[in-house]
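The chain below stands alone, shown as structure tokens; this is the form predicted alone.
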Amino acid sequence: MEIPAKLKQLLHHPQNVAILSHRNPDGDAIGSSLAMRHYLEQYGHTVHVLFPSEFPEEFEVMPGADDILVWDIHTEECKHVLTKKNLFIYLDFNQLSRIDKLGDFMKNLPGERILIDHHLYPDPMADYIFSEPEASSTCELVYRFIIGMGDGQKLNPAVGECIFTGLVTDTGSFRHATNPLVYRIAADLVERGVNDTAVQDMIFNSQKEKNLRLLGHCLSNRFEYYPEFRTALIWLSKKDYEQFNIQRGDAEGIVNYLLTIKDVRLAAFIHNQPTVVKLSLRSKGDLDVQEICKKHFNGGGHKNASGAYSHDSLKATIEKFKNLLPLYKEQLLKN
């Protein structure tokens, strides 16, 4: 990755930096944000990480996660911190709408902006834009950014652990969205001291009992299969959320179980949230779920993994999704 000389000069001198990522932050959002923080602090920058909303509990043990500011909880502190910043770094999102009220507050603040992201169609909202939709993750791009800065020696275990977290989560443990460089990056991080087993343990082996019971409920009672469209669906209602005391992050990854079915090409997870119905779509092969989300459900993301929302009821949203399947039947039945 080629870094402009002007940006290198800026980052080689201490700045007051805010790092921001999207609502409902996942492993890539959290990993890239904390990796960038730990990297920049080695140059003496004053750095705060801010998210619009809370993140899943399993990531709380990551280095630096305990003092992340959350707009929904620390609104006034976030405002106070942001007004003192002169450099803003946007990671793993490319539209201010993805950070909600935090984005509204950001619009008129002075300061330079850097965007590093791998989603399609970025808005021109930064002075420096590093957008590569073909990249596996934003963590991959943060690694390449650090190397591009000539700072490979600053990839210490704290930075590396955070980057490795994003690589693992956004590739589904290296099962999709991979490229040869991803494996070279992973190997390099392990050689630099990252405990890859510990990272995987943090992500996948820290579930609560209720998470397994929820998964069992989803597979037994909320699973629908449409073999004529090679599609599978899991849905959850508000009553389900109350019964299993589902908190943010508890349902993360459930949609991926549907893709383990041999003939399924499209997997959907549709569930009630307090004000909207959310959809998570996953696909195999060339089926573009980003197009489905963008065209029909106010969403977007990646070709094989996208999200969206609906203001209709849960029942109406599920029916709308089912009614779309015949439109994509030819693509769904392709080998």
The other form holds:
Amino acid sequence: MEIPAKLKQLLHHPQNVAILSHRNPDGDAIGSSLAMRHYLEQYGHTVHVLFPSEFPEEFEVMPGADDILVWDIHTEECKHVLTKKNLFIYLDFNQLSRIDKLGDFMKNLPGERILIDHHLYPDPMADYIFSEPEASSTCELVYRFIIGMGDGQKLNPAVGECIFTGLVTDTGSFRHATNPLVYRIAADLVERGVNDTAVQDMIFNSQKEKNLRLLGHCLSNRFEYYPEFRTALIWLSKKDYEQFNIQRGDAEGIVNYLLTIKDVRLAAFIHNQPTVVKLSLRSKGDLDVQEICKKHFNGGGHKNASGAYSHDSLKATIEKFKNLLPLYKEQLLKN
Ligand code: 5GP
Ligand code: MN
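What about the form predicted together with guanosine-5'-monophosphate (5GP), after the form predicted alone?
After this comes the whole thing, all chains and molecules, with the earlier chain placed first.
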């Protein structure tokens, strides 16, 4: 990655930096943010990581996770910290609306901004934009940013473990969105001391009993299959949320089980969270769920993994989704 000389110079001197990532932070958001923090701290920068909302519990063991500031919980402290910063790094999101009120607050703050992201169509919201929708993950881009800075030697195990986390989560353990570089980066990080199986255990083997019971409930009672559209759906109601005591991150990954059906091309997970209806779409092959989310639900993401929020009822959102299927029938049956 080519880093402009002016930016290199800026980063070679200690700055007061805030790293921001998106609502409902996932492994790539958390991994890229903490990796960047551990990298920048080696230059003597003062760094804070801020998220709009809480992150899933399994990531709490990551180095540096314990002093992440969450706008929903530490609003005043977030404001106080942000007003002292002169450099803001936006990671893994493409519009200020993806960071909610934190984004509104950012609109009025002075300071330089860097954006590193792999979502389609980023808003021009930074002085330096590193946007590569073909990249597997923002963590891949953070790795390439560090190499581009000429700082391979700063990829210590803490930085590496955080980068590895995003590589694994955004590629579903190297199953999709991969490229040759992803494997090279993974190999390089392991050579630099990253314990790859420990990272995989943290992500995939740290579930609670209720997570498996919830999955069982989804597959037994909330799973619908429309073979004529090669589409599968799981939905969850507000009551399900209460019955299974679903917390942040507990429903993460459920949508992926639908893709394991050979003929499925489109997978949907529609769930009534306490305040909004959340839609997660996944696809195999050429079907562009980013377009579906953007056009019909005002959301976005990537070609094969996108999301959106709806203020309609759960029932209305499910109906709307089902009614769209005939429009995409040709594409669904094509590959
Ligand atoms: P998920 O379905 O796991 O929440 O999200 C899948 C992908 O779509 C992620 O890359 C996420 O950042 C993106 N995404 C999820 N919800 C939204 C949304 O409401 N708007 C936009 N623009 N992207 C979203
Ligand atoms: Mn990502």
